[in-house]
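One chain is shown next in structure tokens, namely the form predicted alone.
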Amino acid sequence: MPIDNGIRAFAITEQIDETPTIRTVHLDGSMHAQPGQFVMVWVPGKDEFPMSVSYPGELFGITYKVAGEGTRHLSVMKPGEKIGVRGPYGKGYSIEGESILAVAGGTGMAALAPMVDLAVASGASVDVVLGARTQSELLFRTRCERSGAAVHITTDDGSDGSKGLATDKARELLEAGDHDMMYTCGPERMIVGLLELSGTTGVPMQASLERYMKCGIGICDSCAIDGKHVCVDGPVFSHEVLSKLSDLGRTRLNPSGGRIPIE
């Protein structure tokens, strides 16, 4: 299928509260993505911003954190009102595996929901692990449960489903399971304990990082991570390539490019 990688300017048809913090804004036109690739969104005046495609395809929709000027400034847009977006970038998820569990923490569920989607379409018994502070900030439940996922919910501080992490209930399903492939999205601290559990269990593993990004093509390096950059590279690696990554859930790049811990 042909990429598009040209800006274009789409109108905003509807904004939805998806949780107290997080928004999905539909757009008056199609984006033919896979399943984890991401597009860079402009907010004339403002910022551009990269952000996962949560709904691709004729619908086309993206999903985001209200956090910085940019997202503030699109969450109180009206429809009609237009931004600017290219793309689809990057590697998205390859579909794999007959029992598939994919475990989202947090906005991660933005990138995984359109890969359970079509997990679930094409035959795959899939068990979603979404993990979330609390309840109020649990995304995508109802879609995960409508598209046929079993949706398994682990929340800080005890609110819904099980307390503790995400982690947790990964390793009950996959040392009680038959699981042959794991998906991922999330902070990269829990992305580094899956990563310890693929290499346990045998089950390997597909992961999609965020990390901060100026320009979406691999020219900025702003976010590199051990000569890898996550917008060409990436954002979705394997578990080899992953297992090799030393900054992993470590360090990375903050705006002016100096490296910082990872909290």
The other form holds:
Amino acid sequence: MPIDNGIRAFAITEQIDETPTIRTVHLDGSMHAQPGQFVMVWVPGKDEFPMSVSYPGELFGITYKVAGEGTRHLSVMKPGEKIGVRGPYGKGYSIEGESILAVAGGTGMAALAPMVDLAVASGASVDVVLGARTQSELLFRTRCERSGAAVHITTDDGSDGSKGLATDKARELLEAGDHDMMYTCGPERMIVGLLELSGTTGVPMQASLERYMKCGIGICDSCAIDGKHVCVDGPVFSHEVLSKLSDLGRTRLNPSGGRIPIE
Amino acid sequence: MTELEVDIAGIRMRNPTMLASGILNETGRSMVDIAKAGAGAVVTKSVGLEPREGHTNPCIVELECGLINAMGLPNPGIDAYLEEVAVAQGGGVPVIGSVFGGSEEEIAEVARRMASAGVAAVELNLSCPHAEGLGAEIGSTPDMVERICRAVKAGVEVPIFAKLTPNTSSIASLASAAEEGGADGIVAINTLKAMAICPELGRPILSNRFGGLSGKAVRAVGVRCVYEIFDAVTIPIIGVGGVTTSKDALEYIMAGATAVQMGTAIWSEGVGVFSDVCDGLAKFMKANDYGSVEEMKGIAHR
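How about the form predicted in complex with the partner chain, since we already have the form predicted alone?
Once more the chain from above appears, this time first in line as the rest of the complex follows.
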């Protein structure tokens, strides 16, 4: 049940540049979130938006890319300034399997990193495919390597690792290995590609989806995808559910509730 | 007729529970799922003539006793939304189209287009407390309520229901005005104008500052409003505001409601709340020898 009007105020302790376009903001206070769960972040006077918890627990932090008025304002806030947070919300990753594959595209690694940390700590063997546009945009590469995961890099421009798509590297690893679960977060077209791979290789998967959100608590229908709600039924969905979502990779709702195609 | 069946202005419902406007009804598929979960009818999201994004987030505040929302009537516009209405109609229960507008002409036009989609009835949102120039801002005086109802009634064949605001000194006089204007039913109540402040940040939480309070906190106000309206009109009343259990529904019915709408209860209880309320009603009726919902309607007026 909610406390303190559902929203808690947190002071910013530190902002860290992870890549030229991605930052992590750490907050003064703890957030006990499961890997893959999200919080609604309120930048006072500007906006409120859903963000994965990239650092759960005492080090509470979220990792974001400047994408609008809210994140732009957040990016210039200084230590000591306060923001509001409600949550954690939604269903995160269910960690199962002894040999797992995590596939991240772009900022998707922000949602996956806590899962990788926990899976490695629990003794699983973890392969991470980390895909980005270019070398400087690879998120949490060092964090994953330090945790003990085997990190496989792909870049669109070939500036690091294999040139090409994260999906291609994932196919290679799935065909060569004995993975018993695949986890992913990133562009929806990548998720659609991995869902096909999950079907052909028989390796089950869990994917975190993203949709425009207003309430975050399962009532406004803004994040609906074929009757499922990303905020309460997700953001992490199993391949059984994903394979039944006809809107996956095709359409999403805009703030007015109109249907628009996914690029 | 089974014991839970009700008839409102000629609309036959398998039970007296309905999905309230504004909750899980932006998409047709979600409304179908609510019908499958046991609702007797579903009301759509309130739609206007043109697309509208609504207010900037935050637009919701969670309280222990309910929610405050200031969505600001987001909707894709009536023409685009009719696709969702068509999907909702596959749910097998009556679909009631909720409409809003800034003038009686505009509301009448949206209602006409909504009715053209074959909805069972049109609900007029004369009561949203958080959208400038819309909702309660044009539905707070008996004169406007009557004029709007008359304008809408002239253009549609299906029954029209007026959803009224409790943020007024006399909701009964608004209800009388709606009946005078030709409304076929009254829906009461919409949310109570409210506010929440975050002390650590020293500012209101909602971007719109004000919103509408719903949920358990408003039930007793809603029951009182329905009781007053029942004494003022002869047309059927649909009770809404904080219904979470069958006991809550019974209070509304005994105050004078023929049916009840639920919204915020989905947040606190999940979609199973529709069948839970119906099961509880059936049990109560059996234990107390009531043969129909109609028999219980308004009996508290003694």
